[in-house]
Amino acid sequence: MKTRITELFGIKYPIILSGMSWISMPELVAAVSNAGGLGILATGVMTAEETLEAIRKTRTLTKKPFGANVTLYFPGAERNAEVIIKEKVPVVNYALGKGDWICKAVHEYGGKVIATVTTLKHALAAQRDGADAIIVTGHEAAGHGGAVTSLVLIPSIADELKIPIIAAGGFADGRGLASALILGADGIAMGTRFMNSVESPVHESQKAKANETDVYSTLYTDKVDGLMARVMKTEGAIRLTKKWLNPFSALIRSKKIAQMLGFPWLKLAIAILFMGYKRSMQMARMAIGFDAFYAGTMEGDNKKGVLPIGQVAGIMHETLTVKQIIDRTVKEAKQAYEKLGTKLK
């Protein structure tokens, strides 16, 4: 299988790992990677330290290319792509930010660049600051999804657009990977179906919880983390979304985020002082959004916890290991060509 996507980055097949904290670790990502699509790192909630561990670490892993995404709106992100860079990762993934001076850093070095957007208007950015390729998610994808379904947003963004998109958001077999490229598209990213992968480290409860799911079971709302995002709907999902907060409670739980990122918490207050109410706000959700998503990924705890979830999982029923979702979806793909060319004679 040969597409844009797959030239650029060396890969046999044009399926990524989508980032996910404390799901695209290592094994995960070198699993993908090695089965033919291309692994990213997830280290929007790692220290820099750690950031580089989980680099040197991959490397051990695996051969093949593999990639590393930073999000830029969190505090000390900078960091995180300074040692990215450094440790010359072949893909660099951004997200929730201006990544003019990564992509000239990373083509410095012969590297790639991916820009993370949801909106046609953040994807031109993207292709004026100099990235390779975009991942444009949809609304139906797990985590911080756009407004606009992936099967309207593809096209819409497939039109205006020089460089090769990568589709996120409702996909997770053949049958998807085939629309997607039929959209316009030159190759798909998958979070929730890797999630429920043999070598994903989320517990294992969610996974059996994931396929016994349907694709009414998810929420949308900001009140998480801050952004708009996507989880299973669960007790403590719910119960986040009726969470008042005060203003003060920004600088009180901005310092749990300081010591996760390893970042200096008098440095962060400040800045949430000068941010205004709204960005308070979003600091104070996003420190309830890391504890809420950690409990639910890597404890299994959906009273107090909550996991970022597509609602594709509702056509997922069961957990297989990277290879054989990798192998499977190609196989389907091809079929589903195959299938469509008769209906079209």
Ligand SMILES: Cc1cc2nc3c(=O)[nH]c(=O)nc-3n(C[C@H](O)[C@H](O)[C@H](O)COP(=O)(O)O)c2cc1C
Given for the second form:
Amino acid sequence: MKTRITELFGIKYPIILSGMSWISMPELVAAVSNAGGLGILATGVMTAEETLEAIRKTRTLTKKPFGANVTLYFPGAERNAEVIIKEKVPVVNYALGKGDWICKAVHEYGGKVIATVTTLKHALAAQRDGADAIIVTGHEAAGHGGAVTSLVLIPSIADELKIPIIAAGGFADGRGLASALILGADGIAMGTRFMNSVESPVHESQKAKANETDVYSTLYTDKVDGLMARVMKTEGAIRLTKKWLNPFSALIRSKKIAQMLGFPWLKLAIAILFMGYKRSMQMARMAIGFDAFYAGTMEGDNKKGVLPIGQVAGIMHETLTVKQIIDRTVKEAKQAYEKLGTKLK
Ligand SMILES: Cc1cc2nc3c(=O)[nH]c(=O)nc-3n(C[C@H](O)[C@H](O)[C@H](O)COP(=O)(O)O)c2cc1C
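Now the other one: the form predicted in complex with this ligand, given that the block above is the form predicted on its own.
In what comes next, the whole complex appears, and the chain from above leads the way.
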């Protein structure tokens, strides 16, 4: 397969592993890169030391190109970005922040940059800031998808942008890949599909649950981590949507975030005091979200925990190896293209 994305990153197929905290770890990243796609390491919940270790481990598992992501909204994210840059990771993916300095530093060593966005405004800003490609995340996606569905969002951005687009949100098979290419994208990124793979470290009970869900089994809410996010509709998720927070809870809960990210708590606490009410309540929700996502993802706990999952879980009913997922997606996309040719005659 040859698209602007395969050419840009030197990969065989235009299929990317989305960054998923605790899941897009070295083993899964390497499995995707070794199967011809591009694995992206998720560093969002890692300290700078853990990020360095994960990059080095990935390098022992694959000789193919891979990426690492950084969520600029999180405290301490800059330090992770600095490690990623120092280690000259071939592809750097940033989200939720301004990445002009990342583009400049990565280009200096010959790396490539992907910005993740959900709107045309942010897509144009990323292009201006020097990103080589963007991931556009539609409403169907697990986690922080935008307000508009991929079917409309992808062409609306493709019409306005020069750099290539990777479509995310609602893609899990070859029909999806073929459709994304027709809509104007040059590749797809998949989260939910790879989360439910043999190599994924997500709790086995969640893979089994994902195989049984239908397309109506998700919630889209800002009550889990303070940003609009799609998660599995479970007892834990419904409970969080009803949880009331007092204005000081951000300060109390920030200690845990600081600990997890290796960030000085005093610095974070002072920053929260200056954030104003709305943003500090968002931080409080983020702290709750971290705990809930960990319990849902790694402990399979759907009472206290929450699992991000996309609507697309409803059209996939098997846990497959990464290689099976990628080979099948490529084969089905080619078949879909041939079928379309016949229908359009
Ligand atoms: C289990 C799971 C965990 C995720 N964790 C994160 C995360 O930590 N940070 C993030 O920005 N996106 C996260 N995502 C969202 C993905 O990066 C991606 O945007 C999304 O999965 C794409 O849509 P899809 O699920 O329809 O493929 C997660 C997705 C899943 C399924």
